[in-house]
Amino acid sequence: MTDYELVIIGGGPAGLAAGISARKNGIERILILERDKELGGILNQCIHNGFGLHTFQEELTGPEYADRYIQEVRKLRIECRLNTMVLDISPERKVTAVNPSDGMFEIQAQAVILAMGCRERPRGALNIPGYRPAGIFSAGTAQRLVNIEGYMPGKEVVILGSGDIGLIMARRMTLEGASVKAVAELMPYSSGLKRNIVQCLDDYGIPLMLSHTVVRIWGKERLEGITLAEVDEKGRPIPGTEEEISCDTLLLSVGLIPENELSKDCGIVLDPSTKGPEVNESLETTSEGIFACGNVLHVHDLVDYVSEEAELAGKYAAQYIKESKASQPVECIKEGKNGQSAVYRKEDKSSRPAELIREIRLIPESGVSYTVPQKISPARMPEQVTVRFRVRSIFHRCSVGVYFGERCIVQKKRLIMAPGEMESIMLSREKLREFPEIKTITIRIEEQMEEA
């Protein structure tokens, strides 16, 4: 078995920001497994611009973003191993993998970063009625069969769901020679960010059809065309709504899930929200030693915010490492009366004193679907904690209120809020320090009075 003090498990933009941040905060035995062939996970097949504006401050397309951190993890010779399938990961943070060249192996990690990103939902999910001919893809399937493997999957293309995926899959097919004839979403909002939806549909003049879904497929061999129909305010068909579209391709944009099965499998605690782990406010798992970041913990809108988290973690993966070690017992040698010296274990005194821990929930309400962290304790915590969040349905002219106990401490007004977008609100620890009582924390959405 091989001993590493932090093994990071993915190699997609964070699990390589949080290899960085580690190293940068003085780890130096670091190994990063990455599943595919090549560093960079999704972002490989992403070569539409639009990424990097808030870290790099300048538009790069998705490979090049990748490009910035995999050059600096090489720079740094932080280890990695490709084609690496992590089978378990113990509570004792013992991982279990597997890979052409070594086999299966295992390694003793004194903290563990998961990073693994996320997966789309498949057809089997919808229970759209039909055959399952050749034609159907999710739309990051296709995204990379255009994008690296150079093969068209279709000519004439619906789109349902309006997540960012397939909104930017209908502008690349529309530019790859295909008539996209719809983009339909069963909510009445899009779940995509509003630049994609202008981008993506406004300017090709492709119809985002709100409150729509596809009720039957048609074709047995090869998708011949669906029918879309309009749902009501419970997302259930309206007879007499129903029209038939000939197509040869079905894309399915229909949302992500983290890739949680190790966190499962480890016992860690999942948010049934989020669908990834609960985490406190240093992003730690409840299986102490394990923290997460990126995708796997919740899903994103931009890739800038999963580095931004990723670096987080990997900076308190760093400090729980070092804890540890000064926590540990240490080898004196003591000097005997006749000469002879002794080998003895002493306690370090040099870590931080033990104290009771009192830990805030974190409580969505009204109109806020979850926030991550889930929990914060004002011993732990740094000066400031950023707290995301996002909403379940649009919001105009609203306010996000903030409660300590009953109390309201930030009201922070908002002309519009989207499920699309994701959201954020900091706490600070000087501000939790004057409620040594409170025991919870709730976010919720309030409507603002119209003056008079």
Contents of the next structure:
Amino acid sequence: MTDYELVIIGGGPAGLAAGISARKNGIERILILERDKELGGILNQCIHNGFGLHTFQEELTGPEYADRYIQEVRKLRIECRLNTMVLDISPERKVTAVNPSDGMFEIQAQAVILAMGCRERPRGALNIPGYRPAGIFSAGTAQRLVNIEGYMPGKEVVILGSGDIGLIMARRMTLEGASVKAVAELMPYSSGLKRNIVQCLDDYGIPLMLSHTVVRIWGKERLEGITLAEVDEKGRPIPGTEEEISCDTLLLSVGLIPENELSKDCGIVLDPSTKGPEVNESLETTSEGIFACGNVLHVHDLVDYVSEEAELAGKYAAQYIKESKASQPVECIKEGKNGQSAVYRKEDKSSRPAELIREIRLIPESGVSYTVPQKISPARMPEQVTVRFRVRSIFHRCSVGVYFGERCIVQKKRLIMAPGEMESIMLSREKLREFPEIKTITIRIEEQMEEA
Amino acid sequence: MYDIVIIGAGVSGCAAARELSRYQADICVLEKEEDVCCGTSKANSGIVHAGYDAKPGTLKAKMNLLGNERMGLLSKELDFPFVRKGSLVVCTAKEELLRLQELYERGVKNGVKGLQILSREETLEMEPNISADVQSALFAPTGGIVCPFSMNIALAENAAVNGVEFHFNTEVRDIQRLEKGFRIETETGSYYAKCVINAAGIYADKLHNMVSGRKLSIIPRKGEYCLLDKNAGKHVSRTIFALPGAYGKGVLVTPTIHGNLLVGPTSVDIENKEGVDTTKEGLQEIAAKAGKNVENLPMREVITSFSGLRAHEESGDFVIGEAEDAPGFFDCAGIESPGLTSAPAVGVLLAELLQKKLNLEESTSYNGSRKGILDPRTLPIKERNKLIAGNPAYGRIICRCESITEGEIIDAARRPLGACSIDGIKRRTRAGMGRCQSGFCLPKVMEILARELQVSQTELTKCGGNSKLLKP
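Output the form predicted in complex with the partner chain next; the form predicted on its own has already been displayed.
Expanding to the full complex; the earlier chain stays at the top.
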């Protein structure tokens, strides 16, 4: 069995940024395990531009964005193994994997970062009645066929779901000569980015049919058409609104699911809302020394935020490795009422006073679907923690309310908020110190009073 | 002229082919699809029934019991997965207890071994997720689950290795009786045979009626199913049946041999023999009924749904044997449930009939054992690493959900009667059968299969015919 300080599961944008950050924070023996034959993850098939506006202040394509990180990983001589599938992670951080050149092997890691990304929901999850012909693909599969393999899956296309991949593929298929007849969305709003609706649908005259879904699939061998119907406010098809559309291809962009099979088997607690691990301010999961970032933690809207989050995960994992290695006690700031600070060993949880193991739960409420992190330790948190969240539906002229216990601390006015876009607020350690008694922080969306 | 032409490469046809391959005979199987196991054999519950269901004295009852008994040995000879986990028929209403008792007695009459009526407590101890309303249950320890694809494919491969020819994409259009034997007209030409075995599933009536005045009538009885993620696979540990009767046959809940949970089937007579589509009503019915006997079914974990057609013959029993007014024409018709369970016995019965008819002699080169596709996960680490060192394809995982390697996919394409479609690969290896339903592995499987078949990817089909995956 080989030993590494840090093993990163996944060589996509999250894994790469986490590795770079851990190296820059002083970790020597890092190993990135990637299941595909190349680094970069799903960015490799995202050949459109729009990546990197936040990170690099320029518009890059997916492969270009990935390449910046791949170059950096190479420069920093971070070890990567490709074609490598991780089969198991134990709570003691023993990683079992397999690849064609090494066979099955085990690695003992001091820390692990989960960066496995997410997968698309399949047709089966929607249970659309009908036959099971060729011509039904998830949007990401079609994207890979067109952009990497160089094959067109079809000529006349309907897209179900207006997630970002669906929107991007509407444009992509059009540019490749296909006719995209409609993008149908079950909800009364799109779950994609506004800019993608404008640039991928509006600019090409592709209709976005909100509150519509596919109720029937036609064609036994190859898809011949679908029946589209309008749905009521509960998502139930309204009889009499059915419309048949002939098409040879149906692309599904109906949601992304973080790939947490390994996490689950390891006993890591998952958040039912994000379907990713529950993490604290250090992005550490409920299994000590195992961190998570990127789409395996929660599905992001922009890769820039994945990189940002992964950089933090790398930093915190590095900190953890250094702390657990240090024979001398690790300094933690105790938050007594008198402001005294004290020093405790991290592993020795039992001897830590309540103040240090105190965790504040973050509670998503009215209109907020989740928060990441889900809990914060005031003692361990850095000066500022970014809390990311999404809203459940579209809100106009509202405000984001942050409550420490019952007390409203922040009220941030917003003109519009949509489920397709990730939101964030900052929590400062200083502010939290003013409230040593609170057990929860609630984030909720509130109607804004009309100004007179 | 062939000695025997078998029409249909489903589980019954292939079981007959395998049993007949013991003899010195020229045998050919004609199949209208691109692969074996493409009709009813691929879309059923995958259950090995104990045998208490069928009316005593019927062929169904006899074949069920014999088939069940033979399944263990056959699965070893042909290396396909089968487990005898036992099954429960659950009774949730006091007024139905009598019917449970009747079922028990019928089972005893049919010769089913080990049947037991369990108390409410015993039932719940065995299966904690069974409805709290449970009054009693019939426990059948000889019930089991099998992989229907692997079983069908194994029978076919073994038949092929022992000299049986398989002609795919060969739909039979007409059969004529000749002075000696039959002429079988197909899309691709005429075949001549001394004897015919009609194992054409849902179309067996059509073929039979071409040569016989004693008409058969097969009604497609549709059954829809939902397959749940492996996360839900341990919700019950045996097959849970509803008590047949009062509400129709009811919906069963069972773990599959590969660890998923299967819920279904519905039961609706339809007219269209190609009507393997799922329906809104059917899927709703499954969700509603399944919850009656098993609690907290995680229906949100559905990863796919499908439907199959039972070949229900009007008489209600299997029709196996030589047509009275068409000597040499052997029917294997009306093979609905328990057809999969019965197949090993049906194969033997048909082989005996044909052996007598044609006076066949045993072949000296017959080899009745077959090895399935090697699954590296079943090997100890040392051996697995030796395998990978010798063939690195066994270290490259293509289907991440089911952990299927490139080595297995290549094997599936190259072995006798190898896969020639994406569904063929799926049924042989499980690549694409997991929770992402081939979202990630499809392009990779396409690349490997095109390479193995030496065709362009644009030629690849999902399941033969016009089911091309790409539209260049």
